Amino acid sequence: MIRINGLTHRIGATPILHDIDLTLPRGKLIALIGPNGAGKSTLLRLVARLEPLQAGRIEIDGLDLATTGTERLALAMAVMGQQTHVASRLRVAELVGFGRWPHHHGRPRAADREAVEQALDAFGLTPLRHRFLDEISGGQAQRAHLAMTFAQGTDWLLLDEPLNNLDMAHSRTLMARLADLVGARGRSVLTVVHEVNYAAAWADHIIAMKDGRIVAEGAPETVLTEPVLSALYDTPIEVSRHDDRPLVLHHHWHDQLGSPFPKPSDDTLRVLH
């Protein structure tokens, strides 16, 4: 599990985070939502160790961050950011590879090309293996990158908003493939979801941010409230029910003059979960 004690962040003089303690369960898919602003992807890149502790003391399966190894922790979490950027002249394939360095340390294996042939195919990525990443679309890369974070093996992946660039079918497919890496596999996933129909239909765990202050976290039906979600969002939200779970109305049904919209039927709701 994650353990975050007492963690407070600034950016100059201004406050990001204020002393968060969580508890991250292993075997989940972890969620955490919230407005802009609210310390989402700052908590995660500190759980990432992409930015520097500034007070506090977080624990990912009992291993210090302030203390333990770059080469010790690619082995426990994988991480994919916001920034994607890499050298567009590699191609798919070969970025996918970099996930195995951990491992084979640049002497791979049959195992690590075995590893990174399953992410390819995971991800749709097998026709394109052999194209340059300039070649190819934002959609595209950003499962590339994906497959790259899921080649690593580790039972942690950390990733901050993995929807980005990807349509439906896609995003719909990887929340998916991230519900099968812990359902099937017992891996770990700690994602920022901005959609946050997306954490419905697929999260075991949610957190809702706000202001850099944990608001709730919980199952999917102690945060998904309308209370509690109109609160986080500072606007009225409907929440209603598909397949047993969370559905969130966030459209407004009503112009401003108060003359109802039609809601959505109940085929185009099946379509939106």
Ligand SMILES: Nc1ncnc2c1ncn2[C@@H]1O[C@H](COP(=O)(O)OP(=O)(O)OP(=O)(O)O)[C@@H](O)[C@H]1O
Given for the second form:
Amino acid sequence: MIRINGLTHRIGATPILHDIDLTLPRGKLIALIGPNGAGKSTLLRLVARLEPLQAGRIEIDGLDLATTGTERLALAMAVMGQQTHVASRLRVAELVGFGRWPHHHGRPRAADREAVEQALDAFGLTPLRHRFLDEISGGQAQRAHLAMTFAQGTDWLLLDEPLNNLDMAHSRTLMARLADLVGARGRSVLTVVHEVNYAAAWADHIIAMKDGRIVAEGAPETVLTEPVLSALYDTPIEVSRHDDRPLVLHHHWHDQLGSPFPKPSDDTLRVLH
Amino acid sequence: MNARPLAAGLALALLVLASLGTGAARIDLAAGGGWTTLVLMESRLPRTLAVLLTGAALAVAGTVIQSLVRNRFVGPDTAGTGESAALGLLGITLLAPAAPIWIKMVAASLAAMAGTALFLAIVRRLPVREVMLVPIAGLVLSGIIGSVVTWIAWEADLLQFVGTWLGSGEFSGVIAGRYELLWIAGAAAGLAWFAADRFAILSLGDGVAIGLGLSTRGVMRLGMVVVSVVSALVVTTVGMIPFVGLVVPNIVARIMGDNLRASIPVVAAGGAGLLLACDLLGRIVRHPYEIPVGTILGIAGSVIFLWLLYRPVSHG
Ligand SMILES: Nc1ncnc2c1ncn2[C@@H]1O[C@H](COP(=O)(O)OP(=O)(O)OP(=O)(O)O)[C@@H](O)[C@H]1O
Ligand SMILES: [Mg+2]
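If the one shown is the form predicted on its own, what is the structure of the form predicted together with the ligand?
Complete assembly follows, chain above in first position.
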């Protein structure tokens, strides 16, 4: 369980997070949604101890973030940031191999090699294992980073927009793998997702953030509703149902669209068509 | 697959043999004799070892500093480190002229560390995307510290003294008893290999490094120690050796990537080989006179560097 109490964060004088209290249950696939700039990455980075705590308290499975060594925390949670580009010229298998580093500190054992092979295989990277990261596509590199995070084998996975750059098939595979980690192996996942339908289809629990505050939290049915989503994203959003889960219809033009962009004129639409 | 390391090892061995056989004094390696042994043990072997240690240590220090700043266009010689070491040595020479050599080396290393820390602090504040600002910052810093050294030395009438550190490095003065401190530089490079995974992980970014449980500050500090000790000992023993720490890590990374555990030994061998080849060239071109290896490298290194700059870069 991750407990967050009184978490407040500023960058310079600008408040980014306002006194957040949040409890993330174990054994669930938790999706964090919200508009750009809501503070999702900041919250995730604070939980992942990538940013120093300014005020408040965070506890992960009983480990107090402020007093637990970073080495110990690397065995409790694995993190993937929003920005995964690296300048380093590593081969795919070498990058994934570093996911095991917290376990062996330079002397991999059979179990470590096995975990790397499984992670490579899970993301379809076995054929690319000897390729350099700067010589593969953006989505392939994203999968390599995900595989590294998986290889770390921790109880908690914190992922910031893992679907970036992934095509439809790989997006779905990733969500299925996350659901499998949670369902079959009792792991816990917190992931930032922009495409709310992936959250609708796979998440057990959804947290909605806006302007540095938690505005809604609960099962997909309770959070992915027209009033909540429309207020969250400041634009009218329609929600339907499919397979007993919410299906968010946000991709098409909406007549009541109150977005900062004016509705295209008929002329523009004709040109576009 | 295994032919390449073998060929490289053979080439290095041939260079070593050539180096042992080349110099102003005539000796016959095959025949042997007292004179030959004397020249070998007192001059040729120390010189060859000094060149190998210097080249290897500088190239490894280059790999380390490049991973600390995540930029391929810097070397230990373009980060203000050597000039800072000279400043430290000058300071201790003025304050305590009679201090034993090890105290002087410690002073030079500490000053080099302060200079490297300053460089890292500056670089960390630069926008990440402005790749070329990092080497420019290094050159500006080197220039400023270098002119402070020159100014103090001029005031104190020690210009000739600092000239040997800040001028083109050379090995002609190396004899037994005057190069052994370079073993410490070699040991520092060995330390870098010991911590190779940590440097490789750090170059993946602070986020990844912390996520994997690494103390980024600890690794930065270790890297600074390696770079500073190597620079300080090289500058004070043989002078400024340019380009080795810049071009060798670049070439090796292009061929075998940045898995430093595997590449640092190759970087070390490459640095040793390049420097020995240049030193040998300097001994042969105007035999029996010598051209300083720093001068040869100034030409060879800049040509290689320009080639590295203009080759097509993959993915920004
Ligand atoms: N380095 C920074 N300096 C100043 N403000 C920042 C900085 N990083 C983030 N912010 C601000 O903090 C707020 C939260 O940013 P954060 O990255 O957490 O948002 P997010 O919810 O992850 O957004 P996105 O969906 O675009 O990734 C934003 O208003 C952003 O402008
Ligand atoms: Mg974000």
